[in-house]
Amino acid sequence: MIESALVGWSRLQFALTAGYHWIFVPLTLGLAVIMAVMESIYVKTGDEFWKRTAKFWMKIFAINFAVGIATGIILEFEFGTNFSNYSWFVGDIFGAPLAIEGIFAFFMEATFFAVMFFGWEKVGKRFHLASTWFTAIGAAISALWILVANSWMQNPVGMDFNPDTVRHEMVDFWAVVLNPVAISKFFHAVFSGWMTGSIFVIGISCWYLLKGRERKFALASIRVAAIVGIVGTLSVMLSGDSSGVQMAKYQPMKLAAAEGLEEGGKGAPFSIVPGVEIPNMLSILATHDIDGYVPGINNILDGYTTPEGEVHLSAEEKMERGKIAIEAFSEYRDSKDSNPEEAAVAREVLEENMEYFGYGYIDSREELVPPVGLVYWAFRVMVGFGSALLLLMMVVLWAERRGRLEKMRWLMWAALLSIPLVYLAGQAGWIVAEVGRQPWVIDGLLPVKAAVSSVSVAAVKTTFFLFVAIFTLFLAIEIRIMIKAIKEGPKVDVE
């Protein structure tokens, strides 16, 4: 796909910001649940060991939470600075869930975080426990509203175009909130955070065991984290199945790219790696039917008809109808005051073709195909690493429960070295989600090249490298502070 320098640099800057932000978010989601479980055990048993254990992981949580906020704030500002056309076109819809996230969810999360972190000796045990759980719930609710906004970009629903204001306006709030893509995406993202937090805790705890330190603390942390992680990863797989069905229904090009599927059909195979396939498996995953029809890239570009008789236009037909919609919109704007009858006709034509409005900005069918190689391999990194990490957590939990973990140094090293892998799996998932829907910023409605701001390429380049420096500094500071806290240790084994 050929794109202008402005579009390319704007996309790259947003990808950089989002990628850095997602380093911090999943650990926040996962650690919040793990430390809440540990504190629940403390409140139930009264054992001070669990209180000290929970407090240590809260310290790690606080370090990660503080740095994550900074990257998230910058990310939201970029919608106005780099994608102002997008913000104007759909700001009434996209801004609503982000506003709710900031006013309600983040406020709730931050308030209870303060009680949780500073209130150990100032409030009762049960109130403090409630604050810890509400911090975890607030983090999940915050993710919910952000994912509602993101999922609307994947599957735009609940809106109507107003040609007088040149904006899409929300007409059904609950259609946006209950978007099936949002529901699947929410559970997939939150439970992947459980997996990230669990692998992190298991890996750091195994480091203590390898160093011969904090044995009781490490084994207890591994036990809790492994259970949370196994539950979370199994839930990721279940929500991933739902996401696959939604992708096949609403974003068939993304699914075709993720599979490198050029020619689709009934009983489509699933590609493990190039040249190795499982017959009929893609149809099962995408349609829950062994003979289900799955279109390939060429089918989507050429146009196809499903076995149920549903007709999908070719790329050229969509582009033509998109240009008709844009021309009708222009005619409506020019004649609405001077010639109401002509304006009414133009508006009717616009409404008939509005579904393809965004295709009017597409110059060739090749633009409609995302980077297949990147999406294909990112999907395999996500699934492959996720499956391997699930197996690892199961083996670690089994070894811990049998009292064999400390004798299996190779397993403890594997757990420690798996920490970067869980982050790679998470980043790969977002590559599939976001790169897989290119060239669209709003799938089928607004291409990225029509959404960017009228700013200079030099300005975007300058801020890009500035963000590289700032975010890298943030990450380095966080890692250094975390390493220092981990080396100091929780000191919970000392009676």
The other form holds:
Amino acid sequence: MIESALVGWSRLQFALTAGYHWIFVPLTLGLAVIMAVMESIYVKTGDEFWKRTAKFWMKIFAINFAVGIATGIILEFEFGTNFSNYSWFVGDIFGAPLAIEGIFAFFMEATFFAVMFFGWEKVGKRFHLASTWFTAIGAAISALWILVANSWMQNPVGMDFNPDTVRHEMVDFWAVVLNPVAISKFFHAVFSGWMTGSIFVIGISCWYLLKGRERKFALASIRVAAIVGIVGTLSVMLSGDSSGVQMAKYQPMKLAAAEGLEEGGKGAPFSIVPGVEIPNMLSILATHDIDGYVPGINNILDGYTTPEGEVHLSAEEKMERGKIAIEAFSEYRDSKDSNPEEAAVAREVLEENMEYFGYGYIDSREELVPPVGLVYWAFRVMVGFGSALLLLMMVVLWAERRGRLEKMRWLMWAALLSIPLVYLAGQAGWIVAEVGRQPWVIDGLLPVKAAVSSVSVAAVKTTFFLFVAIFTLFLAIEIRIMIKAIKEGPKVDVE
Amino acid sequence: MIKAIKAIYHFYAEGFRNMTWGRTLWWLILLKVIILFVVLRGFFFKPTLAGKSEKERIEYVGNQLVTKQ
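Now show me the form predicted together with its partner chain, since the one above was the form predicted alone.
First the chain shown before, then all remaining chains and molecules of the complex.
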């Protein structure tokens, strides 16, 4: 009972911190590109209007960046305190990408970020523009390393477990970096940031139009943001398609949960909402084949064989193999100094069953199923809001090009009210990715209950509520400063 | 070389000096860093494996993995 409460609170605390961190990251990724495009137009045309437009969005970028900065560090604190078993067990696989990210982000930010803000009158136009683009590229590359680390947890590759150090050791750096899950996740996350930045800029610009202010600035911002947003959202869809195929291949339980698919098979249907399905659509999305085989939750638990003859063990068989692996690990530790021959045999058994190591901690097959309702609806919120926002951006761009936008007040209101929706879509995406992979911290190798440290539930609860208070305070401060900056306005329409 | 370092120093110093609204943000960052590293890290998030030697860490996590089964 105590352990289950500890696992629950540790998980909830991590989810809260990660969710809070993800409020700031997508806007940083998206706004950086939008302001870089605006500055590019300024450099190309020499029109000071574009310089002032870019500078206003840079100000908003800086506010978001200042409040968002270092919120990711808290996640690393939690690794060390609440997930110490995990932190040790993953070894340098997780540490290396995070270290690269930390060093890289620091140098990129300390140089290009500073030039971008301090260098307007001190460096040449082109050098300044390059700095703005490098800030945008640096933010995306920072995200890459975080997502490489995250993707390794979803699809562990390029490592070997060393029972002497109780750590995973990297044997193939490029397999870790070029993990197919990491590639899809990187593009999916970064382009979703473009979408967030675009909806944000369009929404705020529509507010100016509704107030009858900053007309030229607002329309120009809408034009740039809508184009970036449409390109970003289409790319989110493409990378989402690739993510779906990988989910089917590497994490079929997550896909089955996202679809609420109990019994799978060939030509699986896609559920739009409960009771409304598109025949064969899930097979097309998951395998790019109209009759492709997609296993359901029960198939995965019972064990199944794909039409290509690939055998997947049942939950009980995997749990048995996992227990053998842990037993062999224990025997190896006990005998490695006293009886090398027995240790060698134990190590061989461990290596044969290592793939299922984490299943040894699972007590019942039900534990292997993530919360289906939450994952199912989060997926629909992500896809539904994403599609609706794409349509909105297309209509806004069309109306702006035709000179009709200012007459369509309902559309401007819809754009303004869409700002929270794009954040909800982003958070829902992470719920699909992270709740969908439960009970695993590292897929197949370590469940959350084995990853948590032996700390008191009260300590985790205390820090959870402390975070709620701190996060709420900082978010309120950010929103206040941002609203003040927006109300003050860009002051670029005074010509 | 020294000239270049001086130029970089003046670039940053002048940038910080001329900030208007940016000062509020820097105070905000400073406040956050203090809360994160002094309060949270100092009092609430002491690494579980801190103070243990490499051998003790291996022993500790190994035992955890075996006993949690």
